[in-house]
Amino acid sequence: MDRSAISTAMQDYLKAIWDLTRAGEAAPTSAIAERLEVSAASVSGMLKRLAALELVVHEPYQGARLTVTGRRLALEMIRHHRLIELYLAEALGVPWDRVHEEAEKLEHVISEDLERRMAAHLGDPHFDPHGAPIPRMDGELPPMPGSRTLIEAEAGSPLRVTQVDDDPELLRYLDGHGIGLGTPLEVVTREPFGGPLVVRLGRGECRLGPEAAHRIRVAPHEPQESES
């Protein structure tokens, strides 16, 4: 099925279901409704339409899963979105906390030719400005570097930031602390009872709350001589 044959709203549903089913479970109606900020009744109606087009498998009270065709279309939209984010950031200098909103508008309207031109201009990139993988033309995701959330990291180990959620408020918060993709850091201590993490950045330290730490992914980092 061609992308132009389904509506913008349907495309948004496919993206949301893909994101909500990555852990292997079906996407509950309530979770889809929360993600898209619509009523549960609206979700139920749309899932019936998507099922009729053989884009999802929907079992009442069990949730929804994408079919092979639905997954292909969802990943195509995600590829558009993340390529646009990277193009806006690298070619136009749009701050990383603003590219998501702009990409949400543009992902539905760019042509396949423009998509290919953007990818070529960017050197066929694997990751967007927030470190999320960009699906390849064949619909597969590039391998992710071994990473875990900052909240899971052991204290005292050199780390680098590999991915962050694309929430604008979070990104502005991280900017305020000097944290971006590739930033080397180290967990110093965790305050008890769900308190903040004390994180060392260069010669300084900052505190990050558990919610922020859950939304930052890190990988082991080998410091270079210039960082010592």
Contents of the next structure:
2 protein chains.
Amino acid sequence: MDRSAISTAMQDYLKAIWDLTRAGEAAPTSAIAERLEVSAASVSGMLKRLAALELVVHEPYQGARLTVTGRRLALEMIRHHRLIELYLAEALGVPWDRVHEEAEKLEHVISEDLERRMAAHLGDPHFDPHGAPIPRMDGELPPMPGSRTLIEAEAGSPLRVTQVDDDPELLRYLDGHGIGLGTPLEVVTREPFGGPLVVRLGRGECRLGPEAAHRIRVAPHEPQESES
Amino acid sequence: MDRSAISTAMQDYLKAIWDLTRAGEAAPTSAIAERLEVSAASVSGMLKRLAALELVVHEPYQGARLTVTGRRLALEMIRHHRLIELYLAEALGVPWDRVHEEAEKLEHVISEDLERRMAAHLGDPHFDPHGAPIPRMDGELPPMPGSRTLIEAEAGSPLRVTQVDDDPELLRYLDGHGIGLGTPLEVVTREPFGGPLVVRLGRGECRLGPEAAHRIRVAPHEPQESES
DNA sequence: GACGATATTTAGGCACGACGAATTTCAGAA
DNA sequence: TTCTGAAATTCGTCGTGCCTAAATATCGTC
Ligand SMILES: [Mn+2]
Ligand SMILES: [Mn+2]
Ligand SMILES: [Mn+2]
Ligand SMILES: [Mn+2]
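One more: the block was the form predicted on its own; return the form predicted together with the DNA.
Following is the full complex, with the preceding chain placed first.
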């Protein structure tokens, strides 16, 4: 079973299910429907087809999980997606808020040869422009740095940005505040009741809404590890 | 009318019609069918749809021509195709016998922004890896060097290869003989009755079948124009 | 004016994926 | 346990898109 045997819509379903099952639980029909912006009826129908192909296990009313083959195909698409995002950003200077949309189309049509050439050109990278890990060719994910959401981070210790959400609007918002991957920062105060987070950035400070802070992951910053 | 309004199959029909009408005559249904490997009935049906969209003019039983809009869309796809071919060859080292297949899929999904970035990266090139002209953004074709088929070339004068056919098999054959774009050569003798062509290449000679020679275009070689 | 080549129309098929409405199942509250 | 609302599934249908074989029509030529 290789990807030419399934449609691009199926490939997108597999990606969504992979993501929704990260935490270990089966992916509910409604969650898949919301993610892909289709009706629940459409999802039920597709799950049946994917189950017939043995790409998912579908326990009716209990959600869906990927089979080994389904996961392989999902990770292949995710590898394509993230490699393409990084390639576009690095080689062609596409800004990080536009790479996702482009990759969403290209991921389904590049050949395995092109995938390998892009990876080689980039030095077999481990992370995409948003800090998400790029699955290896063998289907393994590179180890992630221990990280937490900016919401969960304790105030007063040095942090650096390790990952941000895909959403173009968020990315442009972060650009406007000078926040990118690797940016060192520190939580100054967290206002209660969903108030903004005050963050120190270099010498300045800025306020981030909790919606944004929830979509930024940070890890402890080790200043002695800086280079150049 | 922009390309997102038509399917990739329609885009491929427009490309085929553009190519078949190069010589000025309308494209016969059967020629389109052969080119795209579909039945004549399919072509008649598609021509009707394309005519309804005012992308072709279809005089029944008299073949099809592109309208101004149809030509614009065809040339946009051809520009994508040839730019992608060159980009893959130059930036990623994809051999010239594989770029066509890859471009055939990518041409339909890249954004206009990506098209511009690739072109800029390549310095707004005029020719693809096979020597075919790359339509400009405004839809004009760059001037071609005066050239003729190797079959038609007179023996005994210095020539250089300016264009070759897309066909992967031919391209690998040429690779095997050390023939590429720009290669200087000279026709030594032409055997009659469809016999092979004897060609001098550097200090060696080689024989080319007429099928191959027909698909290679050459122009007079000007030795004084060599650089480096 | 008939013939063979070419093209079109007709009628139907198939893959794909989506949807609304009706129905079924589940899980938690009463 | 029974009820009930949320979640999921099934059912019937639609729509797009493209293709084909067979029947029919047209064209150019002899
Ligand atoms: Mn992405
Ligand atoms: Mn996709
Ligand atoms: Mn080509
Ligand atoms: Mn194509």
